[in-house]
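Only one chain is given next, in structure tokens, and it is the form predicted on its own.
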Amino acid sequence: MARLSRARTLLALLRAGNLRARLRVTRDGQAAIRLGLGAAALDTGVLDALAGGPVTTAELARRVGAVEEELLAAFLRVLAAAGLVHDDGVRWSLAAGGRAVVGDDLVRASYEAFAGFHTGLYRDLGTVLAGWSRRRDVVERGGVIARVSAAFEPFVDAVLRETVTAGAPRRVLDVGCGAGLQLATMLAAAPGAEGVGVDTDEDAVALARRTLADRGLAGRARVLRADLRDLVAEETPFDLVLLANIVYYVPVGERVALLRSLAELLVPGGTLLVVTTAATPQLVSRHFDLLLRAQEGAMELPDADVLVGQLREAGLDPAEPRRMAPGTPLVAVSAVRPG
């Protein structure tokens, strides 16, 4: 009887429609909830917390600050059902999940990026189109944003050996370096080289100290906070320059006197090497185009054959560009300066 009435209530499903889209829907709905619930143990200091050692729940909320001790509790089944924290019975301490976010800064600044702004850009999109405001996450979340970033590194990393072991440059720039670990990777490709890391983010150039003194060469780079014009002035020709995700902050008509000023920073036969994301039909190509669009300044994502002019106007000779991992729309485009 019990297999008959399943059966019924399976076929009723199906005739309803849209099974597809509710089912679709149900998944998504239960990824948001993971998504926001692992940014609230982030920024509750629960998982912090819990990274100390198993504790009572009266004990953590004093740790954390929580004065509603059976909501706390409440909240930490939720985790312990999401497979973030554990529960002996009388203690709570980090499950797999939650170590995995507190020892992996790349979970953790995911978390805090797709709970935070990238998903806030649709819960305030109504505004935006009112003409209310714009967005500031480029320029308030800096630090989280060249955190993230780090995911791109794996793709980068081999175009950018390839390209410091075919040119042996003694001087490289890193214009937008982020965290450094391409700065990192070019000094690391070529060991007789020193390296300049620019941006104009304070918790970026933090983060870039930070990851060259980690891999012993700080001795050999330095990062500064500065704007491109400073330092077309100051230094000296590079002999690779890298603009790696930045290009799609410059306004398009701005685009050919930035590449023209980079193309100044390189000896004659040096190479100017933008890795961007680019403007394609791909999902997370159009969501991340709609979020730099609704920021502050008029930003986008560059189309990979308009760059390609753009490099030649600005008076570089540039390849054409390569597409850097199946299925991403990550493009590499190597320009030479002539000489």
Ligand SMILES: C[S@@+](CC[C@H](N)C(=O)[O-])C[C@H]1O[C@@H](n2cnc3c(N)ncnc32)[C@H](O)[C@@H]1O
The other form holds:
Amino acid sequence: MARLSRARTLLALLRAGNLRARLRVTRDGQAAIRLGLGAAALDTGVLDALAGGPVTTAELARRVGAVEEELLAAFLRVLAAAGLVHDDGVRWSLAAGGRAVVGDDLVRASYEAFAGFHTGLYRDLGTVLAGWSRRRDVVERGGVIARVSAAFEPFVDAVLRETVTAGAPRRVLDVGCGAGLQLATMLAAAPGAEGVGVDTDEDAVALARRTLADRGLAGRARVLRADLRDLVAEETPFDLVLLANIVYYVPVGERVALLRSLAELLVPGGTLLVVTTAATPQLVSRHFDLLLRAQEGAMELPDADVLVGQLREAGLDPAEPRRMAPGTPLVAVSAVRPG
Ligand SMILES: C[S@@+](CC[C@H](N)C(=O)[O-])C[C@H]1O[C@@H](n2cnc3c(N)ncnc32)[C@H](O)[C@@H]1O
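Okay, that's the form predicted on its own, but what's the structure of the form predicted in complex with this ligand?
What follows is the entire complex, opening with the chain shown before.
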């Protein structure tokens, strides 16, 4: 009887049609709940408060400043169901999933970014489409954007090391240096070289200084708060200039002028290395492009071939764009200033 009833239910589900779309929205909805949940667990301070060891609900409420203890307990039960916390019947502690979040800044920043501006784009898209407002993520969220960009580090690292080993630069410049990871990589790969990092965002500048200090490279590097449009040639030009994950913030019509001004910072024979997400039909690329186009200012992802043409127009000699990781729209283009 029960088997017959289950078969009837299954048949009803299939007959209703649109099963694929219904399953997809359920799967996507559950992923959205997990994302919001993880972000809230960090934002409320619950995960960090549990990092010190197991505590009761009452103690946890005191630590995170929650007055709604019953509600906090219900929230903790959701976190337990998601594998982030564990309940021994008396006290709450971090489960393996929660420990993995607490100890990894890239995971923290990703929760913040995806639950925040990445999905906020679609929540508020109506107002942007209606022309009422533009987004200000790039201006206001530079710190978290720089932290999330660390996800690209392993891919960028290999290309950077190769470029540094081939060119043995004595002076390197990292434009829009974010957390300073690539500047640190270049300096580590070029012992004795000096480096300059510039970024407009105060948090990013502080992060970059900390990265360099942590890696024992502060003595060979300066990090300045400056806009890439205001860079002027220094007395001693650079052998290598890196423009990683930033060219898309510059309006297309201004890119040749920017690339030309960066070329002028190079010694003859020096290299400008541009790393960027390129415009491709992939979902992640299309999403990022929309996010950029919805900002104040005129931002958009570059087409890799157009970028090569712009580098040439700026007086540089560009190589073919290199895909940096299979299946991703991340490309690197190196261009040499003719000697
Ligand atoms: C996506 S992050 C990339 C950081 C780093 N280059 C990387 O690849 O990990 C972009 C960085 O560029 C900085 N930025 C944006 N507009 C800038 C400008 N006009 N001048 C200098 N830095 C800028 C942001 O503050 C942010 O730190």
